[in-house]
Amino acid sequence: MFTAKILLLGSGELGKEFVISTKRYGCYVVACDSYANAPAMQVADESEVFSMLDAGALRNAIEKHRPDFIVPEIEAIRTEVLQDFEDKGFTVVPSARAASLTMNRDRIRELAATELGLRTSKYRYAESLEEVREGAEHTGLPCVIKPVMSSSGKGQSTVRTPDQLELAWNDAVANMRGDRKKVIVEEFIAFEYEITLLTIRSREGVSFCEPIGHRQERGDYQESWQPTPMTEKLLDDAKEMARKVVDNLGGYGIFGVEFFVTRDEVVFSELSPRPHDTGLVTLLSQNLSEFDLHARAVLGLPIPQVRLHGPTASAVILADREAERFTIQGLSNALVLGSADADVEVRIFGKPTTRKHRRMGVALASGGTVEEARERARQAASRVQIGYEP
């Protein structure tokens, strides 16, 4: 009746993609996250819900389901309990070791650092206030301070005073995940701009899309833009990188490789072993989405030459409040910004409540430029708002 069953764990808006994707090649998904209605439950064909921390409720979903694939979408999962079922025979996406090695910065920094010597910003862990002061000696300020363990880049802030440091501390471990109370305290790079490099290493060997630029607010990716120009020898350098991290961790999927661009070097960021949220401008930008790429490479799917359709631009759409009644509203007046010379469209996560700063959406537009892209992403992200009921 399916080509495979896969079990995702981690149901926001990039698994709901993934699962679209892995929909259209006849797979049957289970959708697990720890809230009822999360996006990718919304297109799966059955949905569970429990802690991906909760070790005997994720091997509970496992045995219960038996899947060909366990999909990991998020971090913050029981690794070992993955461990085990790969060691039975299950197919963990794109490794157990990735998946336990990128849950927890310092892990795929000590990787990426020690083990193959790329270049990265210096660093030092630390588990207490007195350590952060410590590791920002090591570093000197201004420095970056966040949690081994969060994601969208939650808890991450920029010290430039001693002053600061214990604010960041507290801001960090209110906002880590995970059980681990430990930050890392790093240099602050000077970079011109940064860039995501999604990956692909599928049966076939290592494939790349063109390097995506983004900007970040709090940590958190606000808009992305395709394709960034570099330099052959730092696009070369970047790739080189990339395929010795990926090539390590092993197994098949696409890869979020984040890089620190400079005037003439480039630094190793992070990694995340699935599809990275600055990649939702691949809905619109390239001729298969990194959904699509993902799903192929799990699959065991030919993966083609990925083809640029032209400068694009994604903004997303954001809550500023909490709440659990609210509607979507503008649709109209963003899409309008299209033209004959110019695609936009939008996508709506649905999720079931907001919160301030929770991305809800994300436009997505195409231009002559990448400039005139991202004006008319951010404009029709503007026009899209959240009405928000008594």
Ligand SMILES: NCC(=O)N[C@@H]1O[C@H](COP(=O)([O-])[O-])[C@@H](O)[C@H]1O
The other form holds:
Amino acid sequence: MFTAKILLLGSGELGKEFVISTKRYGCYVVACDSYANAPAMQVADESEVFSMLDAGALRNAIEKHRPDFIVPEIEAIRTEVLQDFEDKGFTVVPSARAASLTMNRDRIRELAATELGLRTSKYRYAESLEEVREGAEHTGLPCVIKPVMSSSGKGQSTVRTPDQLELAWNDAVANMRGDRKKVIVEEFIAFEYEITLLTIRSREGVSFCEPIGHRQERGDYQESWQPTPMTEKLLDDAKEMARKVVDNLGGYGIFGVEFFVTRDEVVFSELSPRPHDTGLVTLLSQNLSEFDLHARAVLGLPIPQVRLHGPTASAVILADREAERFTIQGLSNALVLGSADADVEVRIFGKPTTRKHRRMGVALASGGTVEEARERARQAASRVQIGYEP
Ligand SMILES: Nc1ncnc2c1ncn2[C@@H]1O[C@H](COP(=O)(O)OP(=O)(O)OP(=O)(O)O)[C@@H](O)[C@H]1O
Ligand SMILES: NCC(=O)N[C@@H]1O[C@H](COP(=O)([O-])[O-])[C@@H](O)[C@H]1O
Ligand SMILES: [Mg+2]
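Counterpart to the form predicted alone, namely the form predicted together with the ligand:
To see the whole picture, the full complex is given below, headed by that same chain.
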């Protein structure tokens, strides 16, 4: 009847594209999230609504559906439950350990910096304002303060003067996820640029996509592009570090490995053991998107050499306020930017409500150069508007 049954934990835009890729290979997908009608649910066979942090509900869903693959799509999951089911013989993608380590910044940092010896920023952990001050002494200013459990920049701030430390600590505590009142204080890396190195770990070994450059605001990605010109030496360093981490984490799937690149050095930042938001650009840039590659790696299908079509960029379409009644306008105005020499695409995620800065869609564009592609993608994104209804 179907190739494999997948239980998707988290059903946002990344999950939606992953579901489309797996449906094309004949999978049966049950999409789960904490709210109804989430993007991936709109294209899945079935859906379940519960909090992924609710151990009982998560257990019930796995037992009810008995999937071939449990695929985390978000970070905040009761990972102990994943470990239990993995121990019972279920397959967690890429592995329960990977999900658990990457959900906690301190655990993945310990693995990368201490166990694997990768170059990272200087850091300290802190569980009180007092310890935050000590941490900042160690790293120097500016420094970056992040809750150990959070994503998409939530509760994260860059501190430039000592008097800002208290505000940063309070903000981190107010926006952290989970029950650990703990932050990481990181040395601020004045990087020239930053990249996501999409790294595929499959039965056939480890392979890489061309590095993706990106620009972040408020700790959240605004635009991304491919390729990013890098010297061979720096790219090799990044690949070696990415390989070490994914081989240690184990399992099969795609990983978004994040690096800061300075003049002469690559600094490991963090990684997602799943498709990465900045990798949305691959929906247009490559013969196989990061979602196709994740699907293939998970299902044990062949992974060919990935082909980059040419310079391509993505630019996000954000809401600017909270609303339940809204319309998406201007699609045609955006798509008309496509021509014989340049592709333009828009993906609307179908999220049922908006909130300030919530990502509602993404514009994609190709160009003769990365600069040209970025400009076109930004323009296309700005032409898509959200109409808020009273
Ligand atoms: N130590 C640092 N030095 C300089 N910039 C930093 C540092 N840490 C984070 N940033 C900036 O903030 C961005 C978000 O940081 P990070 O990836 O750690 O947060 P996140 O909440 O895990 O985001 P996501 O879940 O979207 O990946 C980085 O991509 C980078 O632009
Ligand atoms: N950086 C992580 C990331 O991009 N995650 C993506 O955003 C969704 C949540 O969006 P929402 O907060 O708008 O519901 C997640 O489900 C995932 O697809
Ligand atoms: Mg990040």
